Amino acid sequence: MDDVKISRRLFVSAAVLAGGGFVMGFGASPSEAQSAAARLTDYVAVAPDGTVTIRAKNPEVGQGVKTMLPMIIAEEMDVDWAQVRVETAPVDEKTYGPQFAGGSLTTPMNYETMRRAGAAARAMFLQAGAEALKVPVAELSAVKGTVVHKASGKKLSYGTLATAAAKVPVPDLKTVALKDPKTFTLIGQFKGGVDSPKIVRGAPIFGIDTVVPGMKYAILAKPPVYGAKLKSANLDDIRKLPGVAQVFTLEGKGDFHGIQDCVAIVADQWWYAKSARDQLDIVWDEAIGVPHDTATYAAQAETLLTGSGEPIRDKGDVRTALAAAAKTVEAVYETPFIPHVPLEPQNCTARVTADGIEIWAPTQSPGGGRRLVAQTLGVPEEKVTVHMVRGGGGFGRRLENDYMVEAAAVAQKAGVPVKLLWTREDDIAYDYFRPGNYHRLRAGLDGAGGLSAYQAHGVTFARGGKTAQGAGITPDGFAQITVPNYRLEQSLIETLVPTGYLRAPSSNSLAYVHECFLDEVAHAAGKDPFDFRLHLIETAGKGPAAEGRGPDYDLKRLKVILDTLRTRSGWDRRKPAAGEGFGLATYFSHRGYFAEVAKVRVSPDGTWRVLKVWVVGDVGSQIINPAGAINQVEGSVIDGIGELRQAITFDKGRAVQGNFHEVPLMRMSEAPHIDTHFVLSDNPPTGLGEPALPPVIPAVCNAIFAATGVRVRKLPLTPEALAKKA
């Protein structure tokens, strides 16, 4: 990425520690000065026995990255992977730069630095070598933890070299050499998340299972609507209660990610501490969320897709194409609210001293976290330490902090510290949702069938007058920046209801839009999907800089993917039968090009199920850890077929759904089978977690439209609202 560079040292002076060992980029814990681990960088460690710690920076929630981090730099450092344990780095952003898990950025911002790091610490060792061996370094090379002198046959393991290693100076990164990416023989092997066997075994090693001593359990009772006003509570009851040990009230601070006013239970058990809210006589002015439900907004939007919304693209001249067309498309569609539902609930401990505070959170942004905290509580930035501790699951809902301030308030006001813990459905009754959307779009087909114009209207919402966050419209899609004429307008409405980014945000909605009407319009033109969208490709040539997220749209990639996947699909050889359907979708998303294609069956009710999924992305020129790669699709790719049967709706202001049975998550037998195949491009990498997700969501609308002849333009997708349309 243009805007991370390589500017800080990742190594400082060595420090030689009793024992032989050293320390170098940090002071040494008690458990490295006394295993005498000699720290190299800011990220490894390399003991006498040969074992090399290295510290994955970056928060876990299920994506892969504290093995592919690590893996980066093992393969650098040439050791075995069998002599790496990996650690979670502590929040230290002036020594590891951002620390954050979003935008699958993790990949394009730390691929250069980590192999850096590692080839750096390669070169000390090398050099140290040469000393031992009394030869010039050019006649060494490193094998899986050990110098070797093929001349004479000798060798000389790391962890022998390692307090001679320390004293060679640190090599300039910028000029450090790399290997060549074919000579690489742990990058692009499949190796299991370092944390799976703890996961199988049930090991505590999440956020939920955390522990600190003379640790209270806490439960927060918050407003039903966001930021109405407590008026009453029978706090005096629920301090009588078992287990019980405080009970008092937060006011809010009229801060969208900070405390809303609240009772909070402190309790010897979370049980005890949930049982007393169950029996609070609380009561709210919720008076300013009258005016805030989903039949309101549903109103709103019709009202204002009649009329004409704020211009975000303009090109070509799309009035006089779309007079001009032999034919015209037309169609509205609509998606609703969902929320995050990470399987591990919003969480967080913490712990309030003379000191500062300290919190362990499975947080997607630790330090932002940190900030808020800080600036929530009113104490010094520096007084804050947080501990990154693995999330089961985050999707976007984990950037949001807004549990880690309650818990901190909570420990600062009781003495004591507290695990904060939210049930299922406090989880989704104030989640930070993705927000829905409507659009009228229309769209102008030429003499022989070719796609001439695109205008598109979409309605999404605000707050304080801005677009919310999450809802944003962005301008560049595949169908708008092939065709020559193009405008897209926008319009707000504006709601109190927190916003926030869901795995692929915007993409994940839009390319459901844009993608099943590119398909209306296929269809319309009498053309195969394929070859619609291959025609458009020729066409058009390379497009402008899609959704501002890097490189431009490189439409000759997403042509060698479309290709790709017809053949791996057997499209032109699909025979469906009755009540089965195939569908076509792509989409450029967060720096990966994915084309994906869903085969489909619905049943005489309406009940529809997916049979297969063929997906092929392109992420660049290398997949760093297949497994975790593979692992991220399939997760995508389920992650989006459960988002078809989900929605949030709203009753003054009230989140009407509250657990799994009204927000359903797809069961295993539901799973269909998922073929994944990446094709390998000159580009640098990139991440994986959101690109996959945007094209099945309209592959599979597509595949219904196939099978039963109902375009799918309104979700959620249930059987009756099918078997109804059928």
Contents of the next structure:
Amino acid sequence: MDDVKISRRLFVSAAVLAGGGFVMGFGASPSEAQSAAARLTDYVAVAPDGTVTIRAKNPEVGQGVKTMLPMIIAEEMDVDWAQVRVETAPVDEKTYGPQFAGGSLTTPMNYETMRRAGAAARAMFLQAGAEALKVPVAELSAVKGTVVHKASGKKLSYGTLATAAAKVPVPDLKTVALKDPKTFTLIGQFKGGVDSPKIVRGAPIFGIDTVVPGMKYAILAKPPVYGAKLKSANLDDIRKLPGVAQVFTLEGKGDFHGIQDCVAIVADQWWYAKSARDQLDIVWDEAIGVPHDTATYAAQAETLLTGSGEPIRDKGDVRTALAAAAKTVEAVYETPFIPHVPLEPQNCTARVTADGIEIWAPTQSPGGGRRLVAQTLGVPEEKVTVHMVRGGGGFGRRLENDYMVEAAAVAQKAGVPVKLLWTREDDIAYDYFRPGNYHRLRAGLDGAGGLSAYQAHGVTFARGGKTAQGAGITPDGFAQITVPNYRLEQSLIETLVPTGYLRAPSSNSLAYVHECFLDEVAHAAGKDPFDFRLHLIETAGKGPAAEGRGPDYDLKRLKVILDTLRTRSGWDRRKPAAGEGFGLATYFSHRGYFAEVAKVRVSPDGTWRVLKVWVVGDVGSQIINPAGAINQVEGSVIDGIGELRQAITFDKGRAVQGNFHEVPLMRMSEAPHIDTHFVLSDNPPTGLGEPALPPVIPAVCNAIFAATGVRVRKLPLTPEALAKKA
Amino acid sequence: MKFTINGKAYDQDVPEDMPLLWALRDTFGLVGTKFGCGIAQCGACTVHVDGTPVRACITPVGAVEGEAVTTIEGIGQTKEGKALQAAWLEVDVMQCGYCQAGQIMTAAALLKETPKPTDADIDVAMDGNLCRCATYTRIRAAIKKAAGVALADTREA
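With the form predicted alone done, generate the form predicted in complex with its partner chain in the same format.
What follows is the whole complex; the chain from before opens it.
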């Protein structure tokens, strides 16, 4: 999700709203923009009473885009935020362009286009105002939804001008005048989420709250081992249970993203369906799972790490540089599979009629779900309507639409609208997990304590012989650019377990591995970890870009955040008490630069807690909505600390852990103090859903080393691992 | 079976062993109370039964027959609930928002018992409520704002 090209041609068209008013449609071509505007509901509408309706085009799963994207349009339109009503857009990628939530891409893909669209609307209102007031447009300004002629003191509201503005030719988006960011009055202001007033009252706005007339409730019994085949089940007994309406099987077609063999129970209420499933006596042929044990994977990895892997990147001459090094450092690191566990369990409501299929889904990828449903059920895509419903968390899990196609298939077979809901145990058992990985790292130090060679061999997982989804061993950008001799190798272990993208995919494990190892190397060189990194930055030649991790890695931006963090965290004046330690880490992912210092305390029994984390980030020239931005950073930091304790293990292909008592999330009393600071740089604004997460994991581990002398080379981090030496 | 939910009387046949959560959501159509884990680990389903916070996902509906149940849809009628809802918006606590009904219900019970909570009080009261988005910093601040105490986090740093 990190490598999507950020360029999008955008066209706009305008039309008069029914009963008077202004509506502006968007499209990827002029004709699409025209037809969008002609529908009179898209994308920005100004009613005669002055109400501005802005469609939020991307799925909202807690990352704040439903508030942030409309703010950009409202800023350039010069309307008062209090006038703005935000509505979720329909799923229509021809009109709206890509509609997904992933890769921290909403901001970089939309900031410029949303600004230009808003500016075009403002220009049209100004022109309409010039014609109405019979004054040159240059004498007018736009202030909070009003066109103002300063010389005469005359004013006309956007509402009054709306119908006339809709008839003004749309300016060329390429040349339309944008506001000077110094004059922004909305972008940069702390704005609460547009759905929040509904949330605090418990209004029904989440996917799980969907109710459709005549709807039944469904649950599935899916194979505990991915791809296992259904052998037998006591379906007739289940049919007799209270509240049960229908019981039937669905056959898996081998689609990795789609339906597996399963039993569907459709009932009058979900509790009846769930209770009936508890009585299900089901036999699976799950022999395919036998080779898939966590211990077997670890043994395979150990063997693979004794040899070489497939070269991914090779720069300079690592072998010679290591042989010539004054000192070498070597370590083996390991990370486990971990789950997504968004708090709202997977669910979807579907209605299948002769006219088509209607879906209500909390999904991060509505377009992908629509295609999957169309293909699986054998209907044309245009017959499938997907409504985006607020998702109770995503974290990458809802980039998959397995629950969506399941709901559609159950509704089709049942002949009634159905709300499918998984249990938490289902959510964990049937996750597309963040895959684990294993690494052997070698570094060579020259006589001056500089890093002359860096070699990494990563073992990750494959599906059908190819690197599994979300499993790639990508180059560590920092080492690749700063170290003259760099080699990265990858080896693969075939897995049956479905894998996928978890918030900051790849980076969420690779940052831990490389930034902990870099701390080891700095220690071996006898240097302060800040000094060691700054020295590497200063001496770095012009290396290749950090390929596969977005645009070029800009070491100057990294240096600024390191310097700022050093000051803010009081690093050089730190005075850890006994059992306390400070650790540093930094990572570049999703176009964002983050450096973090963690302060931890480890007790003699090995229990540890993070007391404080200092965060400095650079995500470009503008923090669009500080309310959402700081929340994302704080959440990422706490989420990352929580990942240190999590692991999903496999026993003959089955996930062993079942619910939150076995997948610990961070709780209130464990959340540390967090100091968040953004450095504004002269770069386009980029997203914040992910990049603050990766560095916190190694920062905590490096702080634990500082506190105890114990290197954390294997996750999850348990008190037992620290108790011996703390 | 007779219940009072948010001050309104209900009389309806519900199986006694059905958890209160599913009676609220699917029988009475009060879907503000959320399902997160089903085993009282996450607190998303927190409601009040005669003023005491309970996990509706493990509370059989038969056990609360005749009692007064308050849910997120009704908590704004109480002094604490109203103050918390306002503070939640002012602090902009929400990310995804899914857990927040349960957070507000637990916090309302805390403030009723302890109108001026310390950070330690907040830790003890709120530790049973998971927030997967990890908005804990702001939940803490919003509780203090609603209670009218200083917002600074006084825990050791």
